[in-house]
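This document starts with one chain, in the form predicted on its own, laid out as C-alpha cells.
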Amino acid sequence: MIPGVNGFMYPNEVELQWSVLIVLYPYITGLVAGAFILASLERVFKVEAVRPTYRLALLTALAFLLVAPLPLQLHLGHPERSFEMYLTPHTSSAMAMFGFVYLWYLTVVLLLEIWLEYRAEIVGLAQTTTGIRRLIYRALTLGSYNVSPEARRIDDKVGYAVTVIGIPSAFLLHGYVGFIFGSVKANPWWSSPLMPIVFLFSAMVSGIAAVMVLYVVCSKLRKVPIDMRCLDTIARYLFYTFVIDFTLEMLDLVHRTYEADESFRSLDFMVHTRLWFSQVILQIMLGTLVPLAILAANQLWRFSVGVRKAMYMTAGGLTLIGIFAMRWNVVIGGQLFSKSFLGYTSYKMELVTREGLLSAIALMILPFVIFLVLIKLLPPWQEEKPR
C-alpha cells in the first residue's frame, strides 16, 4: 500500500493535482477584492469615518493583485504558455477567462483609480523631486500636468465612476474562483451553489481584516495616533460581513447534513480525521468563533482605547488565519478522498520545490515588499486630526 493512502484510490487520485500554491491563489485574490470593497465604502457609499484608510486600501489591493497570478504561473509546467489565453481566447473556459478579468481589473479599474486619486501629488512631485525619482514621477503623469480645480473635479467624477464599476469587477474577480470550485460536479466537497457566494464574502472579510491590521501597524511604525473612529468603523463592518459569511457557511453545512447523500459519511470522516485541526480548530474555532466573539464584545461594551486596539489586532490576525485555513480545507481537503468514497490520501508539502513551503512563504512576503515600495512612492497618509 502506498504510504499515506487508506482504502481504495484510483491511480490518478493518489497524488494531489493542486498544491499549496492553489491555496494561495484564492487567498491573495480575496485580499484584493476585500481591500477594494473597503476603499469603496468611502468613495461610493460616503462612509467618511474610513477616509484615513482609503488610499491604504487601494495600495494594499494593488500590491496583492500584482502577485495574484504568480501562484498559477509557478504551478504551470510551461508558464510561458499562459499568454496564449490572450492570443487565442477560449470563452468557454472559466480558468482561461481569468486572464481577461485580471487584466480588466488591474488596468481599467485599480491602476486608473489610483492614478486619478494621486494625480495632483504626482504632478507636484514631478516638479519638485530630482534624479531617478523625478523621472519616475514624470512618467507617472502620463503627460498630464493640468491640476486646476476644474481638472480635479473631472478626476473626482471619473474616479467615482471607476469605483462604481470596480465594485462588481471585484465581485467578479473573486466570485469566479468559487464558481470554478462549485462547478466541479464530480467533487461533492466543492459542488455547491453557495460556493461562489461563500468565497466572495470570505474575501471581503479577509481584505477588511488585512487593511485594519496594516493600518494599525503602519500607524505604530510611523508613531502617529490611530484614528479610533476609523478603526471602530472598520471593525464594525468586519463584524457585519463576518456574520454573513459565517451564516452562509453554516447554511451550507446544515444543507449537506440534511441532504446526507452517499458522500456525507466520507466527508464527515475527513472532518473528524485529516481535517480536524485545519477545519475545526483553525478555521471554525480560532479563525471564526474567537474573532466573532471579540468583535461582538466591542459592539456590546465600550472598552478603553488600548484594549480595543489589542482586541482588533487579535481579531484581525485570527481572521486572516481562519480564512487561509478555509482556503486550505477547500482546495486540499477536496482532494484527499477518492471519488469512489472508498479511500483517503494525505498531502505532504515539501520544503524546497517549485510548489513547496519556501515558495509559498516567498509569495506571501512579496506583496508586502511591493506594498513598502508603493507607500514609499505614493504615500497614502492623509493629515487628519485623530479622534
Given for the second form:
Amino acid sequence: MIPGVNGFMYPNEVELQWSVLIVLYPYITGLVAGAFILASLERVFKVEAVRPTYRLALLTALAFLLVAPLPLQLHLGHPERSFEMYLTPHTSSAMAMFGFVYLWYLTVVLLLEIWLEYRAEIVGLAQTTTGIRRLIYRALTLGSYNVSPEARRIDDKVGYAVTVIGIPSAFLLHGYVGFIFGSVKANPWWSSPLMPIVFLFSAMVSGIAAVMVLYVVCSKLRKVPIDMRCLDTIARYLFYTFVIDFTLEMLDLVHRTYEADESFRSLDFMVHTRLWFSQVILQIMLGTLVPLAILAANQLWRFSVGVRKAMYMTAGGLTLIGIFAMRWNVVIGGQLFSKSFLGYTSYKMELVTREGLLSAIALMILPFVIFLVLIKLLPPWQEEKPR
Amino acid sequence: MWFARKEGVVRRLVRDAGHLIRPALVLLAGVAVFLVVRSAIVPKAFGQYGHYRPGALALVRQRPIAYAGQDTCVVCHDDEATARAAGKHAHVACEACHGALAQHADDPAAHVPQLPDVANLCRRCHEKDAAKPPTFPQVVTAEHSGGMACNQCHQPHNPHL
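Starting from the form predicted on its own shown above, please give the structure in the form predicted in complex with its partner chain.
Full complex below, order starting with the chain above.
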C-alpha cells in the first residue's frame, strides 16, 4: 500500500501535481476582480457612499494583480518558459489565452484607470517633491502636466469609459479562471459550466470583503474615523453578492446531488471524509453561513457603531477564510479522488520547499507589501476631497 | 465660419485631451518592443509542420535509439518468440519485460542483458486488485507462491503451468 492512498488510484493520480500555490492563484485573482467591481460601484453605478474606498479598491486590485501570476511561476520548474505562451500562443490553450486577458486587464484597464484617477496628484507631487520621488512622479506624469479643469473633465469621462470596459474585463479575468477549471472535462469535480459564474461571484465576495477589512484596518492605523455610511453600504453589497454566490454554489450542489451521475458516490464520499473540515466546516458553515447571518442581521436590525464594526470585521475575516477554503476545495479536492472512482489520495503540504507553506505565506504577504508601497506613492485618502 | 469653429474644437481637443496620447504611446512602445523581441526569439521556421519548432524533430532524431523492437528480437530468439506467440502473452512485447535492448541487438556479445527480476516483474500486472477485471489472472502473491519465484512453476513466455 502507498501511504496516504486508499482504494485504487491510477499511478498518475497518487501524487498531487497542483499544490497550495495553485490554490492561491484563483484566490488572489478573485481578490483583484472583486476589488475592481467594488471600485466600479462608485464610478459607474454612482453609489456615492463607497467613495472613500474607491482608490483603496483600485490599489488593492493592482497590488494583488501584480502578484497573481507569481504562484503559477513558482509552481513551474522552468518559470522562464512561461513567457513562451506570449511568444507562440496556442489558441487551444486556455492558460495561454489567460495570459492575454491578464495583460489586457493590467495595462488597458487597471493601470490606465489609476493613472487617470491620480493624474492631478501625480503632477502636483512631481512639482513639489524632491530627489528620487520627484523622478518617479515625473516619470508617472508621462510628460504631461496639463491638469486644467477641462483636461480633468476629459480624464473623468475617459476614466468612466475605462471602468465601463473594466467591468466585463474583470468578469472575464476571473470568469476565465473558473473557465480553466470548469473546462477540464476529465475531472467531474471541476467540469461544470457553472464554474466560471461561481468563481466570478465568489471573487466579488472575497474582493469586497478584502477592501472592507482593509478600509477598517487602514482607518484604525491612520487614527481617522471610519465612514460608517460607507462601511454599511459595502457590507450591504457584500451581503447581496454573497447571497447570489451562495445560491449559485447550492444550485451546483443540488444539481450534482439530484443528477447523481457516475462520479457522485465517489465525490460524496470525499466530501464526507477528506474534505469534511475544509468544505463543510470551513467553507460552508464558518466561511459562508456565519458571515451571511451576521450580514443579514445588519439588514434587519440596527446595531450600535462599535458592534457593527466588530460584526463587519468578523464577517469579512470569515468570508476571506471561507473563499480561500472554497479555492482549496476546488483545486486540492479535484485531485484527491481517482478517475476510477474507487480510490482516494491525500495532500500533505510541504513546509520549506518551492511549493511549500512558507512560499505560500510569502506570496500572500507580498501583495500587502506592494500595497504599502502603492499607498505611500499614491495616497488613496481623500476624506476631505469629494469628486 | 464653420471651418473656423471646427478648427477651434479640434485645437481645444488637442489641448485638453492631448495627454491621453501618452499612455497610448507607452502601450504602443510596449507592443513594439514585444514584437521585436518576439521576432528575434521565435525560431524562423516555427509552425512549419505544426505548433512547434521544426528543429526539434532533428534533435529528437539525434537521440540514441533505446528499443530494438520485437521484430528484431525474434530474428535470433525464435524459440521464445514461438512459445510466446502460442500463449496469453502473445501481445506483450519482448522489451516490455526485458527492458530496452537496442544496444544488445546492435552488438549481442558486448551487451548481455540481465534476466528480469521475476519476483517483482510478474506482480506488476498480476497482483490481486479489486479494480482489475475479474477475468484477468491475478493472485495475492504473498499467499499464492509461498516465496517461490513465479517461473519455478510458470513458463513466462507462455504462462501455463
